[in-house]
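A single chain comes next, written as structure tokens; it is the form predicted alone.
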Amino acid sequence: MNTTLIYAHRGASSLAPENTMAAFELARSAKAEGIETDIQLTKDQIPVLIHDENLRRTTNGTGFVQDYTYTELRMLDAGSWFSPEFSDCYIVTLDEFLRWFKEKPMFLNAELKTNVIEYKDIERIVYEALKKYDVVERTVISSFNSDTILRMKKINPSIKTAFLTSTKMINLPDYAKSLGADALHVKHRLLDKKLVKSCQKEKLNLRVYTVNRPSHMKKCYQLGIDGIFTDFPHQAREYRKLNHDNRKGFF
């Protein structure tokens, strides 16, 4: 049976503001395998890690994202809206985050944040920063465009490509393997032993998101899935240690 890997979803986001070097460092000293980040592009196209196309919720600015130049989103506190001790946090720019992932042995999982705002050339912009620090082989792009996916295997059939969905649909990973997807991102309500042996009989990678109870997370290594995606990785850590060891009678 497969072991599941670990992905921290924007980080270890329970424990710092998500998608920040804070919670990413916190991932790291976590021991996730992977860390799961969210990209949207700038007003003078700078890929940057923020999850919500606009700044409201995680930041103390208003308006959208793509309304903004690097340098000014710069000076936005991306911290204190969760903590106090967090009010030096700012946005990352995808150039930052892979200077510091390069030199980790984990994986990435970078969603390309383009169902609402289809950013021009993202796809190519963020490509070509994974190139650049040499982490292709490690990293799977995903989104809930199938437009994203067909266009990123467009310049890198080899890359690894996730399609990412909440919604239940039939012959769901056929549908992803027609996008070339190599990957089947599901929401965790969707998981069921069906939809498992439907991607193995695919050979599709199959990741689930977002794990967060411990009750989710035994199905999820009970059923061997790839991967989750978990604000908790210390706890998801613990909760596979244990179903390790107690496989039978672990429920």
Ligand code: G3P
Given for the second form:
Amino acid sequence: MNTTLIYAHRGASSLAPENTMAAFELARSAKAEGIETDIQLTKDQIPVLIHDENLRRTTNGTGFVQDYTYTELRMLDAGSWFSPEFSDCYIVTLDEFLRWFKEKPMFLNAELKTNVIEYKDIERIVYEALKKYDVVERTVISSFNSDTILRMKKINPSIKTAFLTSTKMINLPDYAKSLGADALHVKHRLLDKKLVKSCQKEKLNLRVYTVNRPSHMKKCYQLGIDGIFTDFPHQAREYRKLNHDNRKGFF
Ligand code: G3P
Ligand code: MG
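Switch from the form predicted alone to the form predicted together with the ligand and print that structure.
Time for the whole complex; same chain goes first.
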């Protein structure tokens, strides 16, 4: 059984404002093996790391990411909503993030947020950035939108992709396979032994989000899935140490 890798979800988002450089730095200090981040496009087609289409929840701005240029977005405060000590945090471009990430021995899960707005050309723009920094091989592209998976595979059939879902579906692994995806990323309540088995049969990697509770972490480790996305990478490392050698007979 492989070790379950820990991806810091939106960075170490329990410790710092999600998807900011502060959260990514803390993910690295927590020794997470990977970082998960969310990508949207600005009005001038710059890929930026922000979870919501709308600026309201995580910045002091209003309206939609797609209606502003990056120069405009760069002025927003993306940290005070979390805590005043992070008031210097701002919305990061994918390019700035990759400049930092390139030197770190980590994996990346770039989630393309195309399920609400289908940003034109986002797949090609993101792919070009990954290529520029030579990180394609340690990146997996995921999306809730099947068309994004299909488009990515058309751009480069060997780039790793994952179909993301929170919906229970019969034959989910078959569906992911039919898209050409290499992995399935599911919400934790969809995880059971049957899904693990069918992913193994289809040779699909299986990763689970968002795994924050110790009991959920334990279940993931004992089932030996490929990865978890967690807001608590420190604790996930500690728990993995405790659970990894004791996986037999979980069910
Ligand atoms: O990529 C896993 C997870 O991030 C998907 O959901 O809404 O947190 O981006 P969300
Ligand atoms: Mg995400």
